[in-house]
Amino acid sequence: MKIDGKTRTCGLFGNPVEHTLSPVIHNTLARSMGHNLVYVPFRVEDQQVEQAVSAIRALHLAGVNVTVPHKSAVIPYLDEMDELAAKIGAVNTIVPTGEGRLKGYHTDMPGLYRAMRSEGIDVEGESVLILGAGGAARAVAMLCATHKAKEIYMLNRSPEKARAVADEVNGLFGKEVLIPMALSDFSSLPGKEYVAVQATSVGLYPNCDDVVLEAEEFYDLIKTGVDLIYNPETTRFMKLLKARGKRTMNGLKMLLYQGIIAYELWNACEVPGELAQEVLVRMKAELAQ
C-alpha cells in the first residue's frame, strides 16, 4: 500500500503486543476496501496509559484498540463511553469523535456474539455454563443475559469470586440472571445440553495440555463448547468435547469480529461477509507460521 501524508493511523495499546494478529485484520481490511490507513501495535507500560491516550489526540490517530492490561485503565482519560463498555467496565476500542473527544467502546462481546451466530450458535433460550470469573467471564455473562439466555451458571474454583461477579451482574439487570457455583459442584447442575463458554486462560499456548476441569462426566453435560482461546487452535477443553461428538468453536472468530466492529466504527463502513472470511484465512496462515 502507498503511505503518504494522507495516510490515517490506527493501532493497538497493550503490553505485550509483539504477537498480536490485529495488524493482519486491519491492514487486510484497509487494502481490500481501498482505505488509506495503516495499523500498528504500540507497547504501552502501566505508567504510560494517560500519556498514550493523550497521544491519540496529539497525533490525530484514527482509532485505537486496547488490550490487556489496559482495558480498564484507559477509562478515566476518555470523554465518554458507550452503554455496553460502561456496564462491563472495560474498553477495547477508542474512537475519536471530533474536537479532540474520545469515546470508548467494548467490541469483544459483540464480536463473540457475531462469531457464534456465524457458526449457528445462539444463547437465546439456552442454558449456559461459564467457566471462570475474571473480566472475560463477566463480559460473557453480560452478553448471555442481554441475549436472553434461559439460565446462566458461572463455575469457578473460587465460589466467592463467582458470587462477587454474580452480585454485580444481577444488580445491573435488576434480577437474578447469573448463578454462581464452585467448579467442584458441577455434578449438582440441574440438567444437560448446556452451551459452555471457557473464559479462562487455562490451556493457552504453550500450556496446551491444561484444562479447567478434568472430570470426564462434566463434558457429558455440554452440547456446544466455546473456548475463547485461539492458540492452540484446538484446546484440550475442545478435544474432550470433540471426543464425545460435541460441537466446538475457538476464539479466533471472536478476535476477527471484534476487530471488524472496531474497523467499522473508525471508518463508518460495513465489512462484507466474504471479506471477513478472507481475513480469517489470513489470520490462520499467520498463526500457522
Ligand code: ATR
Given for the second form:
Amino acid sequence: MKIDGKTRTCGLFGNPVEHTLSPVIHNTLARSMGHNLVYVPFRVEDQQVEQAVSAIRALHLAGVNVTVPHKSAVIPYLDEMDELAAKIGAVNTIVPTGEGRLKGYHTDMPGLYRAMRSEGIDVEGESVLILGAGGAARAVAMLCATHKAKEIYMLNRSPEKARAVADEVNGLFGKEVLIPMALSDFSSLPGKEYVAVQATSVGLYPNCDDVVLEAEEFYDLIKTGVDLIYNPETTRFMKLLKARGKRTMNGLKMLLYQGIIAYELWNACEVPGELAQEVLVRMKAELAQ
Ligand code: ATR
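Taking the form predicted alone as the starting point, write out the structure of the form predicted together with this ligand.
In what comes next, the whole complex appears, and the chain from above leads the way.
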C-alpha cells in the first residue's frame, strides 16, 4: 500500500479497539477499488469523545466508525443526524459533509438487512422473534418494523425490559408492532414458522456453550435463525437449529455490510458484490488466526 501526501485517513473510535475486523474490511476495499485511503483504529477514552469528534474536523479525516462504548456519546457533538440513526439513538458511522460539518449514520441495521437479503432471508410479511431487549435487540425491532414484518415478539429474560422497549418502539411507529414476552413463556407463542434473531451476547466466545433458552421445543417453532454473534462461527443457538435442519446465519455478514455501507457513504461509491465476497473471505481468514 502506497501512502503519500494525498492519502485520506478513516478510522474507528472505540475502547477497546485491538480486536476489530474493520481495518481488514476498509483497507481491502480501498486497495481493490484503487482509492488512496487508509483505515486505522483509534482508542478513545470516555472523557475524550468530544475532542475525538473535533479531531475529525481538525485533521480532515475522511470518515469514522464508532463502536462500543461511544455510539450514543458522539451524538451531541455532531451537526446532523440521519433519520434512522436519530430514531435508533446510536451512531456507528460519521460522515464529513463539507465545511467541517459532520453527519451521524447508523449502518448496523441496514447492514444486517443487506446481509439477510444476501442469504435470501427477508422479514417482510414474516413473524419474527427477537431474543433480548438491549440496544442491539431494540435496533433489530426497528428494522423489522420498518421492513413490515407481520408481527414481532421480543422475548427477554426480564420481561419488564422487553415491555419498556415495546412501549418505545410502538410509540415511534404509532401502532402495536412489538409484543413483549418473557423468555420462559415461549410456549404461548401462537405460530410455528418464526424468523428468530438472537440479539443477546449469550454464547459469545469464550462462553460458546451458553444459549438463552435450552428448551428443545422452542427450536421447533423457528424456521430461520440469525445470530448477531460471529465468534464462534456457529453458536450453540445455531447448532440447536441446524440439528433440526433449520436455516441459520451468523453475524459476520452484518459486520461486513455495515462496513461496506459506511465505505460507500465516505467515498460516494458502490461496492460490487464480488468484492464483498472477497472481503468476507479475508475477514474469515483473519478470524481464524
Ligand atoms: P446490547 O449490547 O445489545 O445493548 P445489553 O444491554 O448488554 O445488550 O443486553 C443484553 C441482553 O442480553 C439483555 O436482553 C439481557 O437480558 P436481561 O434484560 O434479562 O438482562 C440478555 N442476557 C444477558 N445474559 C443473559 C442470560 N444469561 N440469559 C438470558 N438473557 C441474557
